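Heads up, the chain below is alone and in the form predicted alone; it's given as structure tokens.
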Amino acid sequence: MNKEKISDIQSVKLMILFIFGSTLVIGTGGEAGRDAWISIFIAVILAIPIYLVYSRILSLFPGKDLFEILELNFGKFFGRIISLPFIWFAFHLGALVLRNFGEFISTVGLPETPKIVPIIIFGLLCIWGAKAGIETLAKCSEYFIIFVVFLLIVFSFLTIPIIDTDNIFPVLGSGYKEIMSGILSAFTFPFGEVVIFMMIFSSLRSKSSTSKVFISALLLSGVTIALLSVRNIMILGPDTIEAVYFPSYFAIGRVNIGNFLQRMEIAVTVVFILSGFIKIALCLTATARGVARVIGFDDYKILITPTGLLMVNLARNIYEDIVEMFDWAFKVWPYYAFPFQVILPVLIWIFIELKQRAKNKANTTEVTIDDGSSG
């Protein structure tokens, strides 16, 4: 396969918008109502060790990905069947995406449109981001990062004005309960996601830094989602909060700053467009990565279209409407992702690091038998 090299901060800035994804247009932790943020901050500092976990599976094998690993530590045909489960994951979690952003786009701009004529638009661009490649993507992240917090700050500035700092009010007011199912939801969506880079990050030029690139974009972004969940709050209140599918673009759309600066839910759009449109390409490039992997194909590049295309039709046909769409991200998804993100890495990395540990024993073994017979 083609090796394509990206650098440290690249491979933040992307990891990142990857986060961000649709979190910023849905929310996370939303179970736990007015202490939203507090299960995000707490799904932060629970995906620490996970995101070590996946750093240390890369970092035992320079310029491999999972799926190589795989192969090499499983052998290749039980290594191409673990892959398969990480394949799947990629793709529908692409397909959820596409199907948010379509969602999205009939719900709040163009409710006449038919919901796929957007998932195919949106589809075939990222399709042909995932073609460009990933060092492609990674330059267009380093302009769509600056773009996206540019807007983050000035329309958290702007909505200012219209906070009521009593809706975060009384703290932990939800019950333990509601905050325990907010952090399983808030680690799951968007956190545990980035099990998909451990498919890519065979890219990164620096070897020795992986764990600094995975918690830095952690920290980066769960800080910033936290802070945005208590804006949306302090705005909308907790009652409104658990009534829009969107609360971010509802909190925006209330900006009516002497009749001048209004309608400025635009921005979310912008935000939704930008940082879905990476994390759609990257799921693709994880999932035809794969593919081509299991196939024995050298150039996985040539998998992407027909692959982007099955996504476009699953996304097409994952849901009938958009009620079922948040009872899926809510209710089931973080049951259906946490084997996916956590049970499957930690029980590669145990096995890992027991052969790792058998084989410098071996050679220990060796070079002592060696020394005694040399003398």
Partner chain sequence: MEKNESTKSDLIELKTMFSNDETVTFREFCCKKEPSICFCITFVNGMIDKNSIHSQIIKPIIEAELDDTLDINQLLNLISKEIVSAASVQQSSGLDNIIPFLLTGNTILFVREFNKVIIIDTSDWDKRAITEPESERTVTGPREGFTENIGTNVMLIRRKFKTRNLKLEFKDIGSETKTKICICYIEGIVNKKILQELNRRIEKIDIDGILDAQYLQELIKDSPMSPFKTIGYTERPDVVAGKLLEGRIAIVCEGTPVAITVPFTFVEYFNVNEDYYSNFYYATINRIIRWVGFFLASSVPAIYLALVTFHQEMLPTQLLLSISASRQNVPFPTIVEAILMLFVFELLRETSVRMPTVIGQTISIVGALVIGQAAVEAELVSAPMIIVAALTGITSFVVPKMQGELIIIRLVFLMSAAYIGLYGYLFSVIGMFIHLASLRSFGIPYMLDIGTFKPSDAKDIMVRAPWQEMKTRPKLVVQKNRNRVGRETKEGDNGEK
Given for the second form:
Amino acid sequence: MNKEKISDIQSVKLMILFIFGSTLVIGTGGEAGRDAWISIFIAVILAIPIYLVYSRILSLFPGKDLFEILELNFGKFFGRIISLPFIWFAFHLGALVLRNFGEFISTVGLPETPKIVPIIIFGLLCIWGAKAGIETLAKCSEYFIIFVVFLLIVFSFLTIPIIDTDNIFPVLGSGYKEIMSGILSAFTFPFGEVVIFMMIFSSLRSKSSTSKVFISALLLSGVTIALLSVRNIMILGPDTIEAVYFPSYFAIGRVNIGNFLQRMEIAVTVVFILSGFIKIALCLTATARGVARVIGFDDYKILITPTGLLMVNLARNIYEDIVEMFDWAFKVWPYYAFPFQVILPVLIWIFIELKQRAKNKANTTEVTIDDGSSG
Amino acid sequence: MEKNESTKSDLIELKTMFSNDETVTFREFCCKKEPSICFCITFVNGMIDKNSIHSQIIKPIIEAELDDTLDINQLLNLISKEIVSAASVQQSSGLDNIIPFLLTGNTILFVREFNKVIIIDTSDWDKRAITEPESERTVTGPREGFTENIGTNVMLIRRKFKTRNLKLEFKDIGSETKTKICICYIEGIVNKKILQELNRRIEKIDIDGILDAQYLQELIKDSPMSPFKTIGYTERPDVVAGKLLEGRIAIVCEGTPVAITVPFTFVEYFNVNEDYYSNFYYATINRIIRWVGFFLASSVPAIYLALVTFHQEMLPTQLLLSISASRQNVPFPTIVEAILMLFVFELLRETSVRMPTVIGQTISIVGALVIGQAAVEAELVSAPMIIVAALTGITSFVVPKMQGELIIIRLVFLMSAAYIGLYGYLFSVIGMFIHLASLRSFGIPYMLDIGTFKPSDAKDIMVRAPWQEMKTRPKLVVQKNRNRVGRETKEGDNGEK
Amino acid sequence: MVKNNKLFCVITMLICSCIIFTGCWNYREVEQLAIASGVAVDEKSDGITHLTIEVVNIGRDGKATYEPKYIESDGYTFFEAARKAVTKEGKKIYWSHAKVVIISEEIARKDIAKYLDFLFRDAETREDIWLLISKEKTAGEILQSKGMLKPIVSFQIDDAMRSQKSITRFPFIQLYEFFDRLFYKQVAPILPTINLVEQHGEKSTHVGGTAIFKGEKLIGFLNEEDTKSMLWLRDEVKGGLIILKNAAGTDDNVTLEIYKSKSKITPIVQEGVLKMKVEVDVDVSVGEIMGTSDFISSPGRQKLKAFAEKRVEEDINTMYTLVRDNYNADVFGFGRNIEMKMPDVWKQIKDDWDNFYAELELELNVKVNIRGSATTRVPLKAGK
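Switch from the form predicted alone, shown above, to the form predicted together with the partner chain and output its structure.
What follows is the whole complex; the chain from before opens it.
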């Protein structure tokens, strides 16, 4: 079933694009006002142990994804039961990102086009991408990340004339409560969402470097997101950021170089589409894999199309409008996502670790297998 | 041992087989000293050299001092070893074996009524001389190109390799045409897996005739429905030599002045042999121009359309005003205008390709005048659209091998841009990437894994590094023996990865 | 074969939907748009918004011509008036390229935010548009004046603002900066003002001076001289002139050209009282001496320097008192400055900032450095 193999660096790139996903457009940690970037930094640091848990679970069973690991450890029946919430999380996350994308396009780009049209088209594209397999996605991500990084760098430079460094001062002026809730929001969106990768990372080539992959992707993307957050705060100021839906889009919109380079918001759209595509396609892959495992299909790819179409449907019906979407994303999501991202994986990890230890005591020859893994 | 009658009937059968074919000539003669030993030679008129038949076969045999007591084998040995003075002589029997030789310009010598024959190579027919290839001109490189003759073509390749490592494997394909193809590769560099895969695919071919290498290409290529080529082709022996040194395999096909090379990766579209014959700075600039040309040729109409019909806010004000001014009174929507102009351009291109040069000029004048000038003045099309079509047209020649693909890409991009603007364009670009990333050519990924390759592999993609720096062969194709330039190569670079 | 059929179906569907759906939704031909270049907002007596929209009328008669066309439209809301204009123009009004929004004084005095909400909310309008307060009776008449260099008045204003931003006659503020200030309540927003001047018998536009807001309400104006003084306190002086009448006790008028200016603004606590310490450091060159006095030699320069410093200081102080006492509007962003540099102090005075500001003293320190005298060493005068 799993002949697809991706290299470490490819998976880092996949993960970076995944984390960028909708974050670069919607922004995160906004609760902390002008200290959002501090919240993001702290969230990155707090995410490190959780990522180590993820990679530990994976590296204990090289070549297996989360669903297989669950089945191995909890037995066929309970393993499948525990798989269900993860499947739902992947499915739901994919639908949310798809909806974000739809709202974004219809708000800033195509106000007269029915929202469902870009959602359907983008959904079909993601189905195609997911069907092409994780190897193809990884390869695409290698190319996309060049564009993404290029655009981010170029447009961050172009914004230099309009940044106002005063905007981030005073540092730590917003109060600790706000910063704390900023941390929670930044942690659950986007860093914790990487839990999806546990469901697809059976394709990693080497066994021992899972934690390296997770941590380097986290640091690279975390720093980028924090820097971009600093940039946006400097350009817009915390009050404007709070007032607009898509801060990056607004920030880039203010660029005007020599009256010729102007209205370059499309660059933000490009970044969003490229990374969002990877994110949705990965969610789709994860969901299809999980479903295939639970109902006992050998090939998950035939499940991608139906899952994808269901995802499009969910994306369409999940919110009434953009106001509800943002309310949900900022107020409910952190508490909703936390169990999937932290509590469940940690419990699973503890269980596996205990079981492993018991097994090791019984059978000393197995010890050697675990030595190579880190975490 | 066959009986005498059977040989007789071989000759007779041959005669009846070609009784209406005037090109097949039978000439009977006897030895002067021993008239009882009769010979009959048969050959195809027009494919042989009459002088050599006369001087190398008929004359020596007639004058030879033959002895009637010799048995057939001795006689044949005597003739082929001491009498016939042609360069290539072999003995054979059986009509099925003989006929292909006869039809490729050999002369068949029948001795009396015996079943064994001597096949003498006297082939000589009118061939095109080696000329400069039309579609791949260079300024400084060699001027020779392949011809329709497989022997010449193989010779052109062989001349470049003076070692025994160059392997040539001949095969006949096509149940009716029995077209000869030659698989060339360099032992020790070639990737064995690719070679096996190629042989497997060639074995599987079941077709009546191969008239051009394109037949072969389509029969053995991966993902046949893809518009992109997964097999390269070239008219130039020096390009073939270059590809062989990179570890690729070339196939030369009878009757085609083109050699095909496998595996083919996407970057090869952009690499031209001229790059290697000129200064590497200049070559690098040219390569970048080709990449830009690819981008322009595929995307300009789509981006223009999206900007003008969806994202007018992105245009600078003055530009918007000018475009708006030139579109006043134009009756067609921009999308129709775009498709129309691109279609007209392709029409002009297609017509002038098949036309004799003189008429071709007329066409381009009519095209330029009527479409460029009159159509704008009559307010049928807007001037910016003409510029867009012209730009697209010109740039699509920058990557000449990709013209066919570009038409399709351009149209898909244009359609999706007309659908939902730049978003549609972006979607189709992503689609193209998915497609390209999932393609493979003989097991080699079509697009490079940019993340995993070492900088040494990047030296021949966007840039053309000087030879001192290009120490290794492309990793994807070649698994072992990767050193290209001897000096200073690190051990680690040779290792398999 | 099945695969081919599927492919065929997909392609047919795509082509069909392209043909059917293009032309709907957001597809709009560029010549179908009426490109708005600027808009003036007035209010009619009965609370109805009155828009004067300047639209570029594109003609093509052999050569492209661009003429302004004015559409006037009324509505209860900005949006309604803008939509109603479509019926008069016949084409959809396209706002993305609008350069100028002129607001009448009357509206600005009531509540400017009400009218700007549409511009902020709508994705089509630019954020780097110029927002100007009309000092004429109506805003519409400014837009309908005659462009001197360009036929389209809005484009001319746009050009003029960009090329003259170093003259420091007006605050160089784009729409988004105004919004940012509006969101941040402690800073009083400012906007440049526009009026008409007569030139060659025709009225043309002139931008200069400042409109001061408190919250969303206009409360007063500053003239061009005071504007420059105010910009010093905001560290936004990039160039311009200092004119010294009767310099240093002589009869001569001297013009100094600013080529670099830096204002350092820090809150300080002196004897328990919070003060703003402003250090202005200006590099100038002597641009013109209308007379024969020696301001080039070392002692002469010292004299000139001292005089210029005093003059600038006086100007700033006069303006500061005016703004603080008459308007009580913190246009300089002092509150924000305190928040940045003394966050703890700010937390205490934040809620009572207006009263606090009314008492806030300046500690001003101007330093004028004469860096040169253009191309000549001596004043122009008849030889001895």
